[in-house]
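Encoded as structure tokens, the following chain is the form predicted alone, with no partner shown.
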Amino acid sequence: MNILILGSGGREYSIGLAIKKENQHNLFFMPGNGATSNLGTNINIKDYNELALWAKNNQIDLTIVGPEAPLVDGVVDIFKQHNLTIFGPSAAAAKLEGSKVYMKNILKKYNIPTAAFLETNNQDEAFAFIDTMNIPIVVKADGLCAGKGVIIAQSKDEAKEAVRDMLSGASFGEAGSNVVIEEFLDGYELSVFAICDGDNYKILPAAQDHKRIGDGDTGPNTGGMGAYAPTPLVNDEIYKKVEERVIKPTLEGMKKEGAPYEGVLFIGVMVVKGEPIILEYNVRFGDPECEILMPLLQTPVSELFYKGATKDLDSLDIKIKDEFAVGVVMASANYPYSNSEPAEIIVDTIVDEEILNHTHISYAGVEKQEEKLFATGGRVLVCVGLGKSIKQARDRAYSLCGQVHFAGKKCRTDIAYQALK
């Protein structure tokens, strides 16, 4: 097949890498990054109508959409108008991520367990609700904020300040013109991913992400500093509850809303006393969760996405390797506070067969200059290790980190600590 992947991060690189290993497809990336050009061909066509025409003229058999913004902007609808096969939700279904207000109201309407909440654009109403709550208090901007539009306020004054900044446009511009205020749930968090075709779904192993910049979950939130899967904190009973109480009613509900859900449904779950409560939905793979899930798939990745895009998931018997994966994000010096100077990336020649055969790098914020790779983004790359235990996978991932060098590099040293403590 000719396959086009939209996006430029580690998520898109890892999907491309998994498909490349199948040795039977031609890959294209839009726009891709400095390393995706080693897997396929980078193109740069930002207009979705033009891109659809390009896909048609170049006989693209499957398009896979990585990030949320093109989905919310309707790239899937445009491609389908051109009779192209594309994996991802329509603009109407992508509102599950595009608007937190919409998402919370869908959860409420279809009796899907979630935290008590208020959605409003009225400051006085918000303040009155905050005064009735226990702390901490969660304040969320309604629109897309690249994973940074959530404030966990440790006092009522801090919650009110967050609301004021969002509604005034000071924090997140238009994305904060509506806010969701909700109760804080005390439990442990899971990332659950379901591949959906509107009617059917396949669940992938549950992962855990590490959002904060520093060891021990300290410092500001980031796009994610590492992840591991499968997590031992989930069992068959929790999977079953997520299926019955969350995925099935969501797929049925979205059909009733006239927006059948196709693509990846990313379910942010908080497990409170054994009960899964939904924090949020995203309409694409998490990053860096995607980087650790792709190598765990025994089923060809291209087949999974193609059957998802052609409403044929029911015919697929999905197979997962009997392994664990750990991904450690290596970030640039000033992340997440400000941009850093470009820095050349040097990877030592790996002679240790264990590292050679059980690890790889997924590249994200990189550019190619005269055949050299430079770190140019905040999250530069992900070192992924696989193993028969979480500890073995983690040790391998960190061994690979030791082989990668660029000025100002930094990473957390405790990825997967929840599973190993």
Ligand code: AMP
Second form
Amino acid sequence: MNILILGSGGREYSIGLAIKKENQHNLFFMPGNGATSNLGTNINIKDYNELALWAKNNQIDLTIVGPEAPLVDGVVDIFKQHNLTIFGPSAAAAKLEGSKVYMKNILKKYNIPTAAFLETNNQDEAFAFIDTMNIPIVVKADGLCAGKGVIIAQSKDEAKEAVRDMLSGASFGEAGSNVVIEEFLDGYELSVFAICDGDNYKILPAAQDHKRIGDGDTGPNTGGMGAYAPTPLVNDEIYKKVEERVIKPTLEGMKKEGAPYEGVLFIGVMVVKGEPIILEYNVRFGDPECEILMPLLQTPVSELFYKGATKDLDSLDIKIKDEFAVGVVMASANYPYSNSEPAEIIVDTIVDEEILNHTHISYAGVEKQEEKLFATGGRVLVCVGLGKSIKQARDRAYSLCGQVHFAGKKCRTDIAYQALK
Ligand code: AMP
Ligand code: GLY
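With the form predicted alone already on screen, would you show the form predicted together with the ligand?
And the full complex, kicking off with our chain again.
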């Protein structure tokens, strides 16, 4: 097949790498990054109608969408109007991520367990609700805020200030014109992914992300500094509860809403006393979760996404490798505060067979100049290790980290600690 992947991060690189390993497809990336051009061809057509025409003219058989923004903007609807096969939710279904108010109302309407909440655009109503709550109090901007729209307030005053700044437009502009105020859930967090075709789904091994910049979960939030899967914190009972109480009612509910859910459903779960409670939905893979899930799939990734895009998941018996994967993000010096100077990336020639055979790099914030790769800031790459245990996978991932060099590189040293405690 000719396969087009939209996006430019480590997530899109990892999908491309998994498909490249199948050895039978041609890959195109829009826009891709400095390393995806080693897997296929980067193209740069930003207008979705033009891109759909390009896809038609170039016999693209399958398009896979990485990030949320094009989904919320309706790229899937546009491609379908051109009779193209594309894996991802329609704009209507992508509202599950595009609007937290919409998402919370769907959860409530279909009885899916979630934190008690109030949604409002009225400050007095918000303050009155806050006065009834225990601390901490969680305040969320309705719209997309690149992962920054959630405030965990440690006092009622702080919660009110967050509400005031959101509703006035001061903190997130239009995205903050509605807010969700909700109770704080105390438990452990999971990332659960279901590949959906509107009716059927395939669940992937549960992962844990590491959102804070510093070891021991300290410092500011980031897009994610590392992930591992499958996590031993999940047993069959929790998977079953997530399927029965969350995934099935969501697929049924979205059909009733006239927005059947096709694509990756990313379920942010907080497990509180053994019960999975939904924090949020995203309508795409997590990053860096994708980078560790792709190599765990034994089923060809292209087949999984193609069947997802053509309402044919029922016919697929999904196979997962009997292994663990750990991904350690290497970021630039100033991440997540500000940009960093471009820095050349040098990867030592790896001679150790164990590292060679059980690790790889998934590239994200990189640019190619005269055949050299430069870190361009943010999250630069993910070192992925695979193994028969989490410890083995982690040791391999960190061995690889030791072989990768660029000025100002930084990574957490404790990825997967929750599983090794
Ligand atoms: P969200 O974008 O809604 O997933 O929120 C970002 C992060 O904030 C989550 O990954 C959690 O770590 C935290 N968070 C969000 N909502 C809650 C909540 N109700 N209770 C505790 N932590 C939360
Ligand atoms: N790693 C979390 C996310 O992609 O939102």
